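First comes one chain, alone, set out as structure tokens in the form predicted alone.
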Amino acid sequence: MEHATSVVIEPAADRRPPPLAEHLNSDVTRAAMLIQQEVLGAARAFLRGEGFVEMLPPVIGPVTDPGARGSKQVDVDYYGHKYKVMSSGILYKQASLLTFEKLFYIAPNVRAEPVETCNTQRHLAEFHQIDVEIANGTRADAMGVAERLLTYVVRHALTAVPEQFELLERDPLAFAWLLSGPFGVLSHREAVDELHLLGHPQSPDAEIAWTGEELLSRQKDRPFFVTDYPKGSRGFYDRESTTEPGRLRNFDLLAPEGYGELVSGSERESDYATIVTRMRETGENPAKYRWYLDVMRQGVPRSAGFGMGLERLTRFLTGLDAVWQVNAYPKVPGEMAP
């Protein structure tokens, strides 16, 4: 595919959700919810068919995932103690490997995203993830599950509710490349080089910016993975490569057409001493994570896993302009909502 030397993405239109009654009474919302229902059913069928056990995730805890870029954690008073609303259940997924070797959540998440993300059309303060974890799994294992899961869900939804895609004017041919073969793979370095060729000033030492993700995504005709993010760009639980120090054994899965990241995952660090060191390197106080470190000290297996954004996946399927359109009760960053 040929690329222009410089590509500029215009800021998304400042579109906000309408009043809730109007949103809930919309044919578009109704179609999106029916497609999302098929996504959930298909995801559960696929994962259970591959031997995963569904567990119910916690909603609050003493700590939550510290690695959510740019967002703030939400506190609640829990009998006089400051607890966190889960921004991601990743720490609990690791602990739950003491119960099951393959597990998944359909997990609610709350993140006080920066106000400026209200116009990205891909951020909500309250959203859901299909969270997966595999004991003794590798990055390749997790990427394989993510690819098969996405393919299964898309194929099922297109077959189950074709009339809803027709109502939304979403052409099934948009998914032809997705369903026809393996997804592409770029290393973080390769993604940075490609963005530089496109005129986007992406730092080689940081996560790919939202605009960069969208730009890369617009150049592709099928989903693709970005791997090997630099150390320091992600949380302490992403395992560092033993053969390439400074690189993490992680990945994102991006959808084509400009929809960007659908999945984020990694191999997990499980060594107690290494976790404590990584916490300190990232500015985290290990004392905050006492329960988690107590569990890890007991010996939790190495693992790999990922979170797949339900609303982002539904938006990709429906072809709608904004992620709030596929959430029944959307909480757009910075906006008061019921």
The other form holds:
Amino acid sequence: MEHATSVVIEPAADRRPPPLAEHLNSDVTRAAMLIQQEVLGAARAFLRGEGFVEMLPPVIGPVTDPGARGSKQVDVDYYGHKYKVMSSGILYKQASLLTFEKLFYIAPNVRAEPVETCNTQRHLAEFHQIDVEIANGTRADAMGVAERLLTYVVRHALTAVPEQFELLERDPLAFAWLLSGPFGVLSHREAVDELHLLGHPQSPDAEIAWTGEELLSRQKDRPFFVTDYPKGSRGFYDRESTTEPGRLRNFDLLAPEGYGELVSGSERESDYATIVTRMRETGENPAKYRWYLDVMRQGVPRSAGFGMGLERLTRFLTGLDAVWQVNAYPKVPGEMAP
Amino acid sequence: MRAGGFPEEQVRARARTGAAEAFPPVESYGHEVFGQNASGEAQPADELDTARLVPPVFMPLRLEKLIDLGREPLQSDVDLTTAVGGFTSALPVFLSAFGSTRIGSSEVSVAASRQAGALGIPMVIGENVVPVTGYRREPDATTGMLARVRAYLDEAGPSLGGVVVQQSTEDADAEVWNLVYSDPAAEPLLASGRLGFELKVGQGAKPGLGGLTVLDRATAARVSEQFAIDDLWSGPGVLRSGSPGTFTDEILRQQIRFMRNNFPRARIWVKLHPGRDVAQAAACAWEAGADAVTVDGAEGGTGWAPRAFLDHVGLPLAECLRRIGTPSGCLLATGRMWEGGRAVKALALGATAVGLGRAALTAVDTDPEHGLRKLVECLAFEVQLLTSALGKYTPAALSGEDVWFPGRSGAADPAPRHRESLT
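Please move on to the form predicted in complex with the partner chain, as the form predicted alone is already shown.
To see the whole picture, the full complex is given below, headed by that same chain.
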């Protein structure tokens, strides 16, 4: 296969995907897919090397992850019953700890995101996650795996397909800090303070808004963790701190340069009564989670885990303007696409 | 439709003739003498109706208005524009949820939506509208939630009012809020800051219970996974019961934070039933960031309720307002609102606005085109008359000193009240 040695890369921030044939036939798409292929291979090699077993995730189920801010789950008619397309595999990952102590999925997810997210350059309605779960793991364990995984994947991709980075005019020096040392860590409270110092409004009780996340990310030269999000900002499965009630034992991993969130993870709640109560606190009707609650009632190991957004990671690597550029069949929220 | 235990004929008269109904028939002017209860209303039904509005003799706020205007102020100088739960409303009035009772979910609701839009007042769309009657249906559907939003927006101006979509425990299965928030059709509301979501904790007609509706058997079969179905009658109808949902102070606090987190561009409202701990629940909601808390007095509701609940359960609205005292956020009151006197008393006792439920349904049933508009115009005229008589020129200036309860010595506590600033 022949590739051009350089391509004209137009700013995509204000553009939408072109017709699919044009997109699929683009050198930019081709380069992004070749880098993504290295990401997938490296992620699998790394995780298997650390003792994780790859399982294949379900596509539909009676319930799915309700924790995605403001997005609608997609319903399918399943023999007359309303089933959901997976918005994330979290519920199944927890249950699968009965099979393996360390497992991962490369999972497709669908979320009908609010239309406003079509302008974040970071949201697709259909996307993939590298979904990791560790039985008896702590948050620190999960953060460690995420950091090592990201470092491994970046190092591998830069070595494996340097010509694709060159073609996309992505300077490998952009990753020098990432490869040279440990990632930073700040608490949600510290992140809020930092945003306030930058003159940016941010509720201390809520998820960091997309604009704030991008702003924080622009201040940094290497990936960094944000930990201890407030209760009310995440799903019922993120475990609440016993020493600091109202704070969750969770984390996000954000890329520098304005690319923002790559990973969300947490220690998981595994106590049945606490899960039911937390479901109510997040406005959920426990009745519809019957299979999951039955499993939790029987008992699954405590765990920690995370999901790493595959397209977001690939976008960060490629340095492209918008996440749709790194998906072969991009579905921008609110737009009808093949 | 029939609305029993409710001044139905007076509401229908207002829906037909509008503000003229604020007075006895004009033909009687100069020919008859009138005294108390000349309006022919039924005997006062609750404490709020029994209370009287008590204008003072000395009116420092009227002097302020006189100086401001450079002439003596009149009732037409009362500015009714009010900040209601994060929206700007033309009046201290909003359209309450009708729920999914048969009359509440039919074309009547669409007609009411159109008139609420034209009036520039916020409108609440009830729980269960989506699980029972659907969201979109066909693009040109004349019922369902989207038809109501469209009807409202067709008539609304660019900045007044807002649409508030309710969700309760059973609606969570239908993801009503996620559905609306991610729907391009909601963008005009979001872009103008006029979309709100209301967490329905309870309702006035049946405190402690969830929604009760009579459905035909075919519809009941369709929703039997989500609701309890009781076959109580020999006819075609069966009873559908929804779960009221479980709340503690932490559950309420976190649900509100979760809503704010997930829907940052929407206003957050909370509707409470007249529970004995209504003051704590309202305080908890405001503290968690609710833009408005609606208290539905035990006399309220389009909801159809068991007899035992209609007669024996829940605090009357006046007692709810008394327990809440000075609200620390925007307080909305509902429960048999239909005319200016009861509305002004509720405003004086702490409410920022009052909601029309049964009265609105009755008005639209009387005249689908103009009934609600005429009913509200009459109410607004009365609010202006009464407020100016109290020497005040905004609803926000009303306070407890303006209300007298029989058997209580002196005036009520004239405590200052929460007000949102109009922006």
